[in-house]
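Listed next as structure tokens is one chain, alone, in the form predicted on its own.
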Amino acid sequence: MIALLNLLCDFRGREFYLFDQLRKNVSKLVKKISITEISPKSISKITRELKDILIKSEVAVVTADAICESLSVILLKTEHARLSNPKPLVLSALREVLLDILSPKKEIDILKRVEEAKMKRTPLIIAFFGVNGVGKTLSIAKLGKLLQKNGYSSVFAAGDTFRAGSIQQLQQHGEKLGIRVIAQTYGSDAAAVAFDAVNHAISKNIDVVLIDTAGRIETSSNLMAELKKICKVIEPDLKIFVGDALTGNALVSQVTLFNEKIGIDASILNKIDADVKGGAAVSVTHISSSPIIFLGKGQNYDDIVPFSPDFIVNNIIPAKQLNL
């Protein structure tokens, strides 16, 4: 929570543009509301405009539909007399819907999972997936640092044996953090690298195995076959998707594909501090039916914070707007 508050303070220390587009457009929509009664007709008008705003802010169409449908249900069920100012009612209902969309049906606490694995005398195995360029390898390093700060050991597995420089990149992070990297040569079987890392963790009583994987092209059938093999051989305890908030609709496609092909237990969303649209953050949890667990905001190892639905929603609908 302290880290999350520091992140918010960082944003306030410069131009405040997190989810700027979505926040401004939602605010404009609400200010235009002039109805004095909530009815199916008036709600339909609001949700039609809201859907357009959400899609233009790169919220997935299926997520935009879900938000509008839930908003309609809440407003129609709300008991109210003739309204002199319906704006707070609509905003409050929309906040409720967004919080529900962003709150996963299951929660994942990494540190709790590590502790549970320790009690069973087995390492927690986490595999990371995502296309190239989204910060997957750096996210692994950040999580390794987070584990260190909490007294847990880890080992990195250089499972991206395809991209030139990927093994060295992970090794550089390992050297800086003092974390062992298990690697083979380029072109090696990625599943074999992960298998070696797991055996190393077992023999050395290491708490967590963090497995990097290739992400050359999200539509590559060879890539997906390789990732499926890793999952079959290693049976990771957690499969974490890493995405870039700035890729918008491409991120939605990536989440959908990886979830369909290998299954996603949780996500890490990077570059959240530069996301002016906000659609990615709103869509990922809904599309994957799994939680976002961390947000990445920079290149330093400490630039990772726990995900909070309240933090996201407060940047779309600030609490002060409820007093309109």
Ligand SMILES: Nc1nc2c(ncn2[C@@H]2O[C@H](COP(=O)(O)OP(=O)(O)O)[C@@H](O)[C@H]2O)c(=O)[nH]1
Given for the second form:
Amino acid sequence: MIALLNLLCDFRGREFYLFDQLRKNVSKLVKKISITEISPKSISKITRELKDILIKSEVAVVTADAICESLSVILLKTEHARLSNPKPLVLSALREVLLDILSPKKEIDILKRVEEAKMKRTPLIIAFFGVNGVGKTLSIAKLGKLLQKNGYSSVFAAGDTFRAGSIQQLQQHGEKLGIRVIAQTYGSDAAAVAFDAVNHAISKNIDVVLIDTAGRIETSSNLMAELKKICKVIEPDLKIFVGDALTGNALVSQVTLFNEKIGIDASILNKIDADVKGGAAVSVTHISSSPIIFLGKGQNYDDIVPFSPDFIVNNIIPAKQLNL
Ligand SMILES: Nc1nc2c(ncn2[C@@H]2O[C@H](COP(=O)(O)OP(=O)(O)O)[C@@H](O)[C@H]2O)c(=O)[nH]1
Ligand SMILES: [Mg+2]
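Form predicted together with this ligand, following the form predicted on its own:
The complete assembly is shown below, putting the previous chain first.
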């Protein structure tokens, strides 16, 4: 099952991978490593080149440093005297390091949280935050469908009362999925819309409230005040940061800022289907202290996969590459 998740297929059924640039450059680097380079003296040459590759693929500098540092620790510990081919060794060491960097320190299981809230006869309240265009609204629709498939009901709150068309956009998703959308007019108080949605869920025994919010620019103090107010009025059980993998390094400052201003429990990283670099996917878990819970990999409702470190690592270093 995991193997199936890890490989994607194009329309002709051929397998292909995400993060083209990062994967190809890592593979090139490893292919040219010779036995003489696996010595304390020359390991630093490998990690220097690796750092360059990682940074070019928009892995954050602190994350690239952490990866290179751990890699050199592992390589220095290994006994190489009788090694004729160092390449599989370097690749499996790098896989180990990446898996460790990508493994969240705490995990969040949304379906488990929904079930726990249901037992307490209270809806689970989830609010989504992030700048415009990162896929907040579509993520809400995808999660609504995922919850449906697992037998849970949800209601959407049209809390982006700022951007033209945003309320209709959520309403269209709601209609297609058969999910109720609680909305007011543009310019109305987003916290009041969220409040209505929570009351609706309580009175109709709905399992989950999914709250959309406005994006604008993350530096807007008005926006942050609006988002803080939603949090104060509604006290969401989960505050989810939504990011766009194509944003690259800027994503790191976005997640840091949202975390500082409103406190983030978890992230969703979208558009990994279009990301040849892969840096954001590698950095976000390392940089923010909270886990990535889902990856968005397309524009259809089913294009959402639970985050797993293996999924990312297998796209950077495919298992079959270990037989170099
Ligand atoms: N390729 C791709 N496009 C996505 C993904 N998630 C969202 N989008 C597209 O990104 C655009 C903005 O999405 P939207 O949900 O409106 O973003 P919002 O402004 O944060 O609410 C839309 O055209 C979506 O279809 C994804 O995972 N992959
Ligand atoms: Mg939106």
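Rigid core (definition): largest C-alpha set, two forms, superposition within 1.5 Å. Because the structure is a prediction, the values reported are computed rather than measured. Numbering follows the first chain given and starts at 1.
Relative to the superposed rigid core, does the CA atom of S42 travel 2 Å or more between the two forms? S42 C-alpha, core-superposed: shift of 2 Å or more.
With the core lined up, does the C-alpha of I202 move 2 Å or more between the two forms? It does not reach a 2 Å shift.
Once everything's superposed on the core, is L71 shifted 2 Å or more at the Cα between the two forms? Where the cores coincide, L71 still shows a C-alpha shift between the two forms that is 2 Å or more.
Distance the CA of N25 travels between the two forms [rigid core superposed, Å]: Between its two positions, the C-alpha of N25 lies 2.9 Å apart after core fitting.
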